[in-house]
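Here you get one chain, nothing else, as structure tokens; it is the form predicted alone.
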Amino acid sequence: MSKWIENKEGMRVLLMGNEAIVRGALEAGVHVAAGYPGTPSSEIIENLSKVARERHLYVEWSTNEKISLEVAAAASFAGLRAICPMKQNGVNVASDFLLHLAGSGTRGGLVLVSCDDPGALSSANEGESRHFARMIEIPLLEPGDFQEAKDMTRWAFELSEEIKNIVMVRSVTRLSHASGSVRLGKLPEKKGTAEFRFQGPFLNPDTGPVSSMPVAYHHDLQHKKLDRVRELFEESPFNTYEGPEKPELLVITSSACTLYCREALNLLGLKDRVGLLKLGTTWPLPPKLVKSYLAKAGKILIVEEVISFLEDSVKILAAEQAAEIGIKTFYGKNDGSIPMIGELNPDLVAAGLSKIMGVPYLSMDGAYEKEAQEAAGSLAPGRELNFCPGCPHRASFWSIHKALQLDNRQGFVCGDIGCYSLGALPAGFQSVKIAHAMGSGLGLACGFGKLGDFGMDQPTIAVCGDSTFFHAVLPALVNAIHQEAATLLIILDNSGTAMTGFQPHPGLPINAVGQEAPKVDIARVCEAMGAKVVIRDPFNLEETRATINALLEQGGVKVLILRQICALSPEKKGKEDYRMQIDESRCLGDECGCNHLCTRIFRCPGLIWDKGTKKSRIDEVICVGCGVCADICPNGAIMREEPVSL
């Protein structure tokens, strides 16, 4: 049995802060989850899959996290639990959904579970989701470790039915995916009944149809509600204070930096001088727990990571009491105390409290960071951003690369969010150019595809994964149809989403429980809306670069398809097209004129570069077959053979 269902009340488990989310939504009785990947958030969806059948669960995986919190919010609409976890980018994605479910409000417990990602480990940014919490107004839980990861998902969808709206709960890479122990609750064991009931009167919020407007009379709710939440606040036993009665300085934090404080006050052994205010409800803020913390020091730090967010609303609240609490001192991000950008760690709390305290803090001693760098520097191989081997995004770059040198008219591509990002730097040949969100790299084509009356003759290609197709480029491509917009989009189709775990989409015959689903064939969706369709196999280099070259002469949206399953996906794992051998009677090395072009710009690991032979040879551990380098190698020393049959 998982542990995740394992029904052992006050059994202690090891859990990743992720799982501890999935168990604490379990508890709840969750009976409805919807999500679309993305890293740190989706395991949740992951494991609640595993356990959608035993535990009478629904569970998918939706095309974009607008539309995952728009099946949620149905699911409550109907008087079930339902979660809704994604990234901090997906909160973007969703919030004009969620602008207007928090006027209409709520009925079975609805928890939007945000996993930030300070430092930006698997992102193109560190988008802050805390500021939507604020200006959407829903109550915001942020867990300190793993127990409350699992205690304050349960809570929150208690939290939701009451107040009748959406709560967040907001998680960071370093807690959904470290582990720690967690004691188990009692799951359980009745199952949902889903009834939408619409023929109350309008502004019942039991029975009455569900709308925000009319809007004043639903903000006028909606702050009544924000009320009693902070009422409740006030009680949470998730804030928590540790240290003097009457400290020299107060430290207010939230989520892991909890982690980081208590580790680095033990480092100063600062503990009898310094409290620290854990707060675990940060948005709105309980203001006569904070008050009475703000009153017993006369220097307040703020911890946090990334921008100020605990450290503005902390501010708000001391201006407004000044007069009985006194003038204080704050220190945190605004003054330097604390770094504006990335993710904290117990060292830079530490040389912050160091400042401030005035106690003596070397985290390393500089000599031996000297030795240590310049040993990393000459002894640790270098190990440069790159494509797997066998990627099949590595030859479609290599074919694009081509294709556009040949063109000649200073042509380039527009990005996207994937594991193809790495198309702008040497592994993909520098081909990206220009890259932003999901779904911009056609919506950015769009543009300068329009750019031709104002003397741009550049040709532009997009490219994008095929779940990335259906998240965001559908609008976009719409969009370059009816515009006329002179563009090509390419999309590299490796039937999953890979980056993220090889989670399925509309494009493939399963769905998020593994059960059977109706595929959406993208290269009908694409002709259905009028472009000009082409598949290619990207291995096959030749045919695809004349294909690219031939689509750049011809005018409107044309789509290519260069379609190769993901070497690691499941599906392709372990299975070998071919046995590659380097002929070293061919293989010149040095002396050939390519300058050993394979290593040097085809760059696949499954090759390397003999400095003892000076010649190239194969990674028998790591080469998967996929046989494409054979293409590239001028002399033909590189060779295909048939796999062996064992």
The other form holds:
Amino acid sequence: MSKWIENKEGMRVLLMGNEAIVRGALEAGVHVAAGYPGTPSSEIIENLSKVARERHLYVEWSTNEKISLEVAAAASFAGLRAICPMKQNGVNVASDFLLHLAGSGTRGGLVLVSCDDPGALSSANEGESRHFARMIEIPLLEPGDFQEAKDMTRWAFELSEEIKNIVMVRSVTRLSHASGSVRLGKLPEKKGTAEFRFQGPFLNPDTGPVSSMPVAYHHDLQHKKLDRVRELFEESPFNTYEGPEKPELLVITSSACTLYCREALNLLGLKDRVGLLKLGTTWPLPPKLVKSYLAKAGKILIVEEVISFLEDSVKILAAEQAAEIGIKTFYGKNDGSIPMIGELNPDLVAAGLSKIMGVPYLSMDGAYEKEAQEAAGSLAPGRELNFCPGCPHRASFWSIHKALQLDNRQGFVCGDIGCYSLGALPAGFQSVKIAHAMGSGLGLACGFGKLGDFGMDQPTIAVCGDSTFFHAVLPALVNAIHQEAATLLIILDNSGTAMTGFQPHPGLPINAVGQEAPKVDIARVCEAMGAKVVIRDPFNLEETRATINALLEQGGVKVLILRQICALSPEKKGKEDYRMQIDESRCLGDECGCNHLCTRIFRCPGLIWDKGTKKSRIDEVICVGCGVCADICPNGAIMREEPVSL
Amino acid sequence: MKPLIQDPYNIILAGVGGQGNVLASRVLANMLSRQGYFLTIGETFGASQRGGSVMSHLRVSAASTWSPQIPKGKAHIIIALEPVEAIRILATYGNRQVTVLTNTRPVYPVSVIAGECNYPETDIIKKTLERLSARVWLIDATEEAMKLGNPILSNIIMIGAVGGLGLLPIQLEDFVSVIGETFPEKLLSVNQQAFEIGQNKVKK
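Same protein, different form: I have the form predicted alone, so give me the form predicted in complex with the partner chain.
Following is the full complex, with the preceding chain placed first.
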């Protein structure tokens, strides 16, 4: 039994931001949840899947974000409440359908949760999703703490039903993946009935067919809905003000930045001089409310993460109302008071505030800071990102790297998004030279493969993971085959969506809620499309390398599936294939001529170069016994032994 | 609910991906949360399983929710599951009054394994930590955990040590009740043993 349904109304509990969003959705009586895993959003579907049975939910991991939004929208069209969580990049994927959906409107409450990643803590970009709300013209809510993450999610369903359109809730990593105290509300008892009604009049929003056409009518209706949203936002309890009646400076903020602003004002002792307007409803802005606070101060600082979204919106309102409220001086991203890039924190906000207000702030004693930083600089070596001990990707990239070296035509790897993005680093022997969106590796390799007429003779290899294959590689594979692009797609199949925590995907015989599900066989799909398919075990280094070299010699589209389960997967964890030993008489150390190949190049964290003995050593705490390093030692000093069975 | 020595009270738990940092911070936070304190935990995720430095920021307050990121120079306790991580944290969050608890067992960065960088000797780490903090406790948590049968238990030994210091209102009973909801039954007694080992390491 999960804590989501155990906890009673009124209790205060410690919840992660994503868990608070889950609780909010459950308190709203959500019926359907669909998403694709992506950090920092994944825990929302994960936690909903755990209570699917008890709460009568339908929960799925869809193959990509556009499809997940379509699945959630179907529930809404049938009168049910649905939630669709995704990371910021996922909103790009879903945006094609989202634009149509915003035009057609919705029926049952439909909430899109976008978990943005300012600072790109676990992303390949820090692109954000708020501008989609403005571009697609749907309401946007931004929770400022953990309690609001729950309460706003719950309210978003009501708002969606009131205006009959989708509502976007935007979280950020420091809320989604941080935890805080949340007072719980009531869980409803209701169970919904789904029915899609389409026999009514053509333009009837509840009983007619659903479409964004006729466009003029629907777009106009959408704007009327947004007018209603503005009215509701004027009264929203999620917009709060704290500070003096006549502040010297008004800070306007939203999201987790609220906590940074509060802390910065506290650090600088400015709570009596500076006002803090926290907006929870950030698009469309409630004009009267914002105007009333703008009127209070001549100087305005806007604090937000990534793009100057709120800043632009507030400036527009201020310009429109200048005749009444006077001319304001604005501080924020555009004047450099707040950095344009990266995530914020209390110190960055304090630095901006201290400059504007002329209040000096020293976070650390200067002498201490210098001493501590010197100590860290000289004594704490950096920790570069690396594949885990026993990771099949290290073995795969070892073979890819060797094969490309032997091929000697300046071949390269087009990668995409997954753990294997680390293939661009020393961890993957710097094999990956291009890495963009999910599935873009093969799309790019297709393009390179058609440049032969322009003199390009470098072979290209595209890599993707098994989950990514279903998400966005399939259309690129169709294209590669139809356009006869000479390319090799290597599917690094580790049997799960490893990077985000082993969510099942269509290639596995299990679904989001742990039931048996039909497995879509990647090899047969590729073969049916017309590709030549070979399957290898990446832990067999020599066979894998030889296969890659042979495939690089052939024309057309080749698919090599390198299949080996992720070292962190629940099935694998704690089980070792081998107990590794170093035969000290064989490890010649500096005398060998290999120049510490195992530790310097192979770089598995389970191996240590022992400066004392001048030999390699196995770190028994870290080694997981995959056995691959035994094959890279030129002198056979690394030995596999059968593990002692328990 | 007892008043805290400072409010908010700022704790940093640092280590390397795979050491159980996140779990340890949850266990510690839940022990305090159930006593009625407001808790905020900020965590670094993402690349954490791949050998990178990870840390959790814990803010404890009797009054309100604080930022999931502790301001520079404002840590009260630093708990390091790996020794050089303690030094790394001090550079940003340290101050003359801070208390440092560190596990003594190194996890070598790949740059050290590859021979590109050096890893400091334990006595240099110890002297540096003593110079940069008010109190330092070096605990051989990994070795003790291996005696219990699993190196991962070093995180609970370190939490036990925090309990033993008496700076925060956490007792063995709080720990037992929290892990009762966190771990399967068969793991309870070994976790309790780990907590007690940690407590005793600082009581001597």
